[in-house]
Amino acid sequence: MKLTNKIAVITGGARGIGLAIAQRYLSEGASVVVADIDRGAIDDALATLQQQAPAEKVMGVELNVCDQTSIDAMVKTVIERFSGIDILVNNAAIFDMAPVLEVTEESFDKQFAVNTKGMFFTLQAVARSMVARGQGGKIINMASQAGRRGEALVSVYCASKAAVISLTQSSGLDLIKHRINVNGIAPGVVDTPMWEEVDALFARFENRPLGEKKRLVGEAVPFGRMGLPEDHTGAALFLASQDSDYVVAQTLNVDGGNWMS
């Protein structure tokens, strides 16, 4: 097993890609902390994870990545329980869309607050604890294929995820001297509950029937279908393990061939 005795914190870990990564990390010997803003979803995730591993291997912590006090409290709570953090997966994110002329300041600020600022200051707080501990670590930031390009209806989300890729590069270059590897994963279109909301927004702005956009984007993936949460766990395991010790400041596309960079 590649993560024996490692402690992994996964933000937005109660569902979707985050929960799938938690399950994979457990299977590889890690202890897992599900950090999420939704207490009910945390409890559901813990019930699922505890079917796979002993209760002492899993922990749930409420986390609002937009609140520095909440971030600091999460780090403190995890260290008190497990003595340190070896792996951070910055997975918490939100999505919104609108034509450029209809984007609101509220939507702009919220997307950057969660997707970019929240990601960065969670990274910073965990990295500080890793430096103090002196054992290095692995930090994985979940970006998006949307961060590789612009999209007419998704301007702010694309920009927020482009910033994630850029911050991954800068943080990776700065922190590797502490043997902290910072890298990212850029998913493509992924079949999670959030895509029902995305599909509804496309239906509104592109005047489509519900479900049509989801079908079309799935058919357009060279692999032949939308991604599943489980499709991303191999990359997340690689970037969390010793196999990636010489990988620094990269963002790996895991998108079925949707984007090449």
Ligand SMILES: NC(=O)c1ccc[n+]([C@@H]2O[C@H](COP(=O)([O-])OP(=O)(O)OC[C@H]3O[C@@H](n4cnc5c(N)ncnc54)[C@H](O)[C@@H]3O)[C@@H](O)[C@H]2O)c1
The other form holds:
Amino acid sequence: MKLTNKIAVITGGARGIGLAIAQRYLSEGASVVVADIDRGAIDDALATLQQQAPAEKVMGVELNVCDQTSIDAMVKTVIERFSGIDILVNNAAIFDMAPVLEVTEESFDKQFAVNTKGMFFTLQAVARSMVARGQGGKIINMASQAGRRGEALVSVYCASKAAVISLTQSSGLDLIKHRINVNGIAPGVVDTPMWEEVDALFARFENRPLGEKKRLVGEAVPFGRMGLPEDHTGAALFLASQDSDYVVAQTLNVDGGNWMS
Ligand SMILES: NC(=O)c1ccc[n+]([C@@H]2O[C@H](COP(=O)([O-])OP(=O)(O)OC[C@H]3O[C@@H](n4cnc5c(N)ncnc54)[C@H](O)[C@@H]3O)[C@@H](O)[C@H]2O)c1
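Starting from the form predicted alone, produce the coordinates for the form predicted in complex with this ligand.
Next comes the full complex, and the chain you just saw is listed first.
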């Protein structure tokens, strides 16, 4: 087991990719904290995780990454319950899309508030606790293939994820002196609740039947299908474990070859 006695916080961990990472970390010996804005989803996630490991190894915390008070309270609560935080997976995000001429200020601000600012200030708060503890740590930021190129209908989400890749580079360079590794993962297209929302938006803006866009993007992946949440857990384990100690400020594509194609 690669994460014995480690404490991992996973934002947006109540469903989708975050929940799959929580399950993998648990199976590798870590204690996991599911930190999410959705209380009902947290409770469902805890029920799932507690089938896998003793209740004392899992914790749910309500967190809104857009709210500094909420971030600070989450860090305090976790440190009170466990000895500190060893691993942070900055996974919470939201998606929206619209043609450039129709993007609203509200949509722009909300996506940047969660995906970029929320990601950064959660990283900062957890990194401060890691520095104070003096045992280093691992921080993994969930980026996207969307952060590597523009998309006509997805300008703001793409920009928010490009910023995640950039912040991963700068934070990685600044924090490695504290033996905190900051790296990222860039998924391609992944079959999660988020993609149900993405598909519905494409149906609206590209005038397609529901489900068609999802089918087409899956068929276009060189691997031959959409990603599943569990396809990302190997990379998340690598970046959380000692195996990646010399890996700094990188964002790893885990996308079935989608970006390369
Ligand atoms: N699904 C994909 O195709 C895909 C592709 C590339 C990148 N990603 C990225 O992977 C990550 C996980 O994606 P997913 O598909 O599992 O998403 P998801 O929508 O299924 O889950 C996201 C979770 O984040 C939580 N969340 C939303 N706003 C929050 C906030 N303000 N504070 C705390 N929690 C909040 C939600 O409640 C939810 O549980 C995201 O960063 C996403 O951008 C997903």
